[in-house]
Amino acid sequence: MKTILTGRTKEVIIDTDGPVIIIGESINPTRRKKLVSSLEAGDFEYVLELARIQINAMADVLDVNVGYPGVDDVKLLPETVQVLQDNFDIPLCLDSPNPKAIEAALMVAKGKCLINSVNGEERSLQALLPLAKEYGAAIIGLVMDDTGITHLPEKRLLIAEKILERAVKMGIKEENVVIDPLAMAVSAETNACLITLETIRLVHQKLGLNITMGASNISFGLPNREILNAAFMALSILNGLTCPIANPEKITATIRATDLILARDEFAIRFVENFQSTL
């Protein structure tokens, strides 16, 4: 299954047969006070710096989230999208819980974006699926619904099936549905990672769709987060993860190594290129 995203001219193919595509997570005000203050001042230089750093660290797609308390994201998200696309030719993942902000960004975006995210709640499906259809965007389907978050992988699969069914019924091609299996903190729930890994396996096996997730969520509140994230990343890729949302500075080496081990990097070209880029 291939999900194709585009920037102004650049095309990125997310493929269930690999190699793994990295969606850079860093343009997000969470725990980044400097980003909040610069955006409040109408200064996009720090946004551009974060984009440049991630692209240099091998991000293939950039997640763009400008949400913080009091922000007018209907105005700020499309402004940020325009600034990024004026400076970089890279596909974007539009990240906001506000459908109006997503629509405003889609109206100005060049190329084919990824919407982060739709979920199984009825209001989410009704608000965002028509936008994806109208603007030709792909969607991330988060496996939660009106009953909340289930800890049963089989029920998460059912929600993924529901999102896929509703998207296809709306006229969205199945390859434009990417599933997020929900990665949650292992410090709060001992079985959290096992639940997510089994959900990834089921979605990969039963639906054949591309799969994403917030790759650092599992280590929240724990020491040595990078080691935990790297171990979980390798296991997730083995089970079917294809396009994690992560910090490329911290995770690219693990992803390239895993791709190489899984025979997705002929003659170790991508692994060596990444190594040389860090020298």
Contents of the next structure:
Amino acid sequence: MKTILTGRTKEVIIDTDGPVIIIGESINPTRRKKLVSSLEAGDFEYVLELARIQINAMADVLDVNVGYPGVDDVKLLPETVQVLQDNFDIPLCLDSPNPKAIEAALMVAKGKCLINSVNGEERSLQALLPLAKEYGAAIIGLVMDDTGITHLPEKRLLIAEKILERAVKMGIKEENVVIDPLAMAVSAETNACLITLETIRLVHQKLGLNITMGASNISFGLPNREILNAAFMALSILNGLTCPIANPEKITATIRATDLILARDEFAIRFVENFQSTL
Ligand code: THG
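Having looked at the form predicted on its own, could you now put up the form predicted in complex with (6S)-5,6,7,8-tetrahydrofolate (THG)?
Okay, now the whole complex, with that chain kicking things off.
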């Protein structure tokens, strides 16, 4: 299954047969107050720096999240998208719980974006699937619904199936649906990672879709986050994860190593390329 995203001109192919595509997470106000304050002051230097750092660290796509209490993201998300696209050709993942902000961003975005995200709730499906169809965007489907988040992988699969079915009914191509199996803090729930790994395996095996997730979520509240994130990343890729949202500065080396191990990097070209770029 191939999901194609584009920037102004650049095309990125997320392919279930690999290699892994990295969606850079850093344009996100979580623990980055400077991002909100600079953007609200109309200063885009910091967001451009975050983009540059992630692109240098081999991000293929950038997640763009400017949501913060009190922020008008209907105004700020499209402005940020425009500034990013004036400076970089990388495809974007529009990250907001507000469908109005997503629509405003889609209206100004060039190329084909990834919408982050829809979930199995009726309200969410009705607000976002028509936008994906109208703007020809791809969409991330979170496997949660009106009943909340289930701990059962089989039930998470059912929600993925429902989102896919509704998207296809709306005229969205199957390949434009990317599933998020939900990655949650393992410090809060011992089984959290195991449930996610099993959901990835099921979605990969039964639906064959591309799979993303906020991969660094799992290590919240723990020390040595990088090692935990790296171990989980390798296992998730083996099970079918194809386009994680993560910090490329910290995770690219692990991803390139895993791709090489899984025979998705002939002559180790991508592994060596990344090593040279860090010299
Ligand atoms: N699924 C989908 N989208 C998502 C998430 C998901 N978007 C938001 C989030 N979860 C993924 N993005 C982030 C962004 C930053 C961090 C984690 C997830 C993060 N930041 C560091 C911190 O808080 O310590 C900042 C420092 C650093 O760069 O390491 O961890 O699950 N579809």
